[in-house]
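Coming up is one lone chain in structure tokens, specifically the form predicted on its own.
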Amino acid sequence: MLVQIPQAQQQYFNTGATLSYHFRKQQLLMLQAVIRKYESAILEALYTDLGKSAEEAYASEVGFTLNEIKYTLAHLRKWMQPQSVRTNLLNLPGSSKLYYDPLGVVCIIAPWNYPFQLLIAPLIGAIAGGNCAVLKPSELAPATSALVATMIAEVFEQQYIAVVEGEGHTVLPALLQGFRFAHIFFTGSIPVGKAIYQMAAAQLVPVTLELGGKSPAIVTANANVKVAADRIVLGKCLNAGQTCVAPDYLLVHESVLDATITALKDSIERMYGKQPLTNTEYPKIISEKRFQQLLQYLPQGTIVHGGGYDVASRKIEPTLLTQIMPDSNIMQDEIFGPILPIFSYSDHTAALQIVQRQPNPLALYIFTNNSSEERFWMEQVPFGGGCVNNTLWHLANEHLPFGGIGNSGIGTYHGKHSFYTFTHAKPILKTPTWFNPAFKFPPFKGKMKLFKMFMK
């Protein structure tokens, strides 16, 4: 049964093994090993199953978890030292301190779309916190997912990280409600997030929910339109769009729409050529049914660019939409494909208001060269993060938390952050025995001025 797994883990994390700075780093530096070991072999598996160049697959997933260990190897020691905190008036001359405490067994599930980078992240963290953990990679990815684990299972014992692989709608539930996780971490779309959800909360586990909705990107009239573009494009068009952060609809100020259309168009071609469906660098829809969904989305609009797919390989051309009703499909659901809406707008509050049709979004891009109009976005819109003049490079930054807010998520993760998410902050004062002021015991009657005083 799925269940002896966590069980059998949560044996061995009762004996302490996980707990020192030793283990964990030793840890880490194994993971970096197994990872260095099969880097061909994962930039094949992400080839088969999204079409990724090896380029694109190693700075996007490879590279980048590689990046992360690094950083973390750097870091651990000091973020598992007790930090010493100031303790108030009232509790002086006591001495205050935060211990960090692994969370015990934790889940994490990943997604399709990234499913080596997005695994192996947060499986970071938790090694960095502590913990013993259970795999669960997307089905979607079935070469990725083979491969994990089969280098998880040749670095680590089953007791303390283990992969398990099979159907989501039946393995998860088997986990889930079998077994209470200390912690559940899943990366996915919103209603795969809410069941989740509901399955942890009766248990009252707490869930880190790193999930997605409609990010827009915004040109002013004073941007840098060519440097947008160029950026825009590559934010839409990485892993053929199928990225959580990448800009689903652009809003462009009505003064310089046609230029930046221009642009958009200049630089699909410059990056991905006239033909990008037989460039080798331009990844693949990851399922025959996503494709269909995207290629519903075609119509819905007026093409300026693109358009063009071929069935047999499952790519789509970067396309441009104009002329879309608000209340389309194509403005209700993450598009998560190579698919652009554009709209134009007049002034703020006409741009507000597309915006908040789809309240909190995971990450907003604002263009603009004016202060004013960037401090407005910053101030009018809660989103889980973002970039002024460039797209999706704040996922890069190990010094920035990532995450949603609302709709878009629940917690953060990345650099020390992944670490605090996979431990307890447990606070602990400290008080002498040479100091016991009489007037913190009963009886209080006639202490009032002297509670106020320590207490204001």
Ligand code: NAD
Given for the second form:
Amino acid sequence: MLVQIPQAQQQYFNTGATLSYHFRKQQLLMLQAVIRKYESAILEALYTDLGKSAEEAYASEVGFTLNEIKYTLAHLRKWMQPQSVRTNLLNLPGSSKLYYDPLGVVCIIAPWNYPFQLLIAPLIGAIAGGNCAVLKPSELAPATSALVATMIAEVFEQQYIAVVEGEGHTVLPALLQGFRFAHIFFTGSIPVGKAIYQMAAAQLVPVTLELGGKSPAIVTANANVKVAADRIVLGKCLNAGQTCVAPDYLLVHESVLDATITALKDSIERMYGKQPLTNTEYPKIISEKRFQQLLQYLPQGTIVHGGGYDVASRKIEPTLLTQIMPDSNIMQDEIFGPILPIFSYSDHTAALQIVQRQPNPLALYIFTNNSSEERFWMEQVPFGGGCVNNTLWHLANEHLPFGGIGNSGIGTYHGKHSFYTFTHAKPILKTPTWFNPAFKFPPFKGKMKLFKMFMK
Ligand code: NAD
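Would you generate the structure of this protein in the form predicted together with ligand NAD, following the form predicted on its own above?
The complete assembly is shown below, putting the previous chain first.
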């Protein structure tokens, strides 16, 4: 019975074993050690599941998590300290503090596109916060899922951290049978995110939802077009475009359209060669279903570069599309593949209207060397996070919180923000007993003047 796992974890959590700094530090060190021990096996599993090169897999998955552990270990003691905050006049001579309490038993659900990083990075926050955790890797990355299950079982007791494999729509309801998680941390698609939110709402379980959507990149007339092209191609082709914060589509000012397309073609050839389909560094599409879905987008515009694909290896060339058919699926769905629709615009407001058709993107990338253009996009569009003159890299800065807004998600994590996500900031006012002014107690009659003096 699956539900016995979180129930056993709850009993273990209730013993208080996970509370101390020493315990949390030890567990992070054990996680660090097991990742290092299995490093080459993880890289192999990621190659099996997604065809990622060892270098790409290390930078975007293994190295990423090791970095998070190192940063967390360096700061955990400080984060765990009760934090003193100011006390208002009415409550003086009291003092005020925030105590960061663990949440309890949490559930972490990950997708297939960064199947290692997106499971382990939240786990680091959960451990740092002093919680127990049930991890649900994606069944669509079976090699990584099986390996993570082996690694976690090797270092942690199931009563502390457990991996449950399988399909989410059967696993999660089974886990929730008669058990209330303290938090559900979900990374994945918008429809599944909504289903999880509903399941969680029935038990008033708080959630973090790291979702997707259509993230625009905008190249203005004042952009460094060559640099922009390199950074857009990297963002679109890393993991063959199967990245939640990949630039989904491109808006280019008409004055630099030709130059941008030329530069994009040049960047693609420089990075992936003339034959990307045979380039062993270029990842594949996760499944036949996703591959077929992506192929349907190819005829929805004019192919100005790429367009080739290989059924056997499930690879699709980095592809640039212009003249997109109005209302085509490619501008309704999150593309999640190496196909880049390009639109030209004549003024900001026309470009803004295109962006506003898909509100609240997870990321937005603006390429410009003009500060008023930069400010315009920052102010006009609510989005999760992003870059000026770059793509993706905001995600790799542990000092920045990562997460969406509206349709693209709820909550944030990374660095200290993971710690805050997996703890409850318990506010406490401490009042000394030597001062007990009568005006704070009934009868209140006649004290209005005094109240108004303190509260206005
Ligand atoms: P998905 O929503 O299909 O699946 C994600 C996880 O949820 C898997 O582990 C799956 O087994 C589980 N699941 C599926 N149905 C479930 C249900 N009914 N109840 C509980 N769990 C269920 O997503 P995916 O296809 O694996 O990933 C792609 C999506 O994830 C894209 O939309 C992408 O943008 C998004 N994503 C977001 C981020 C982010 O950080 N914001 C990162 C990566 C991917």
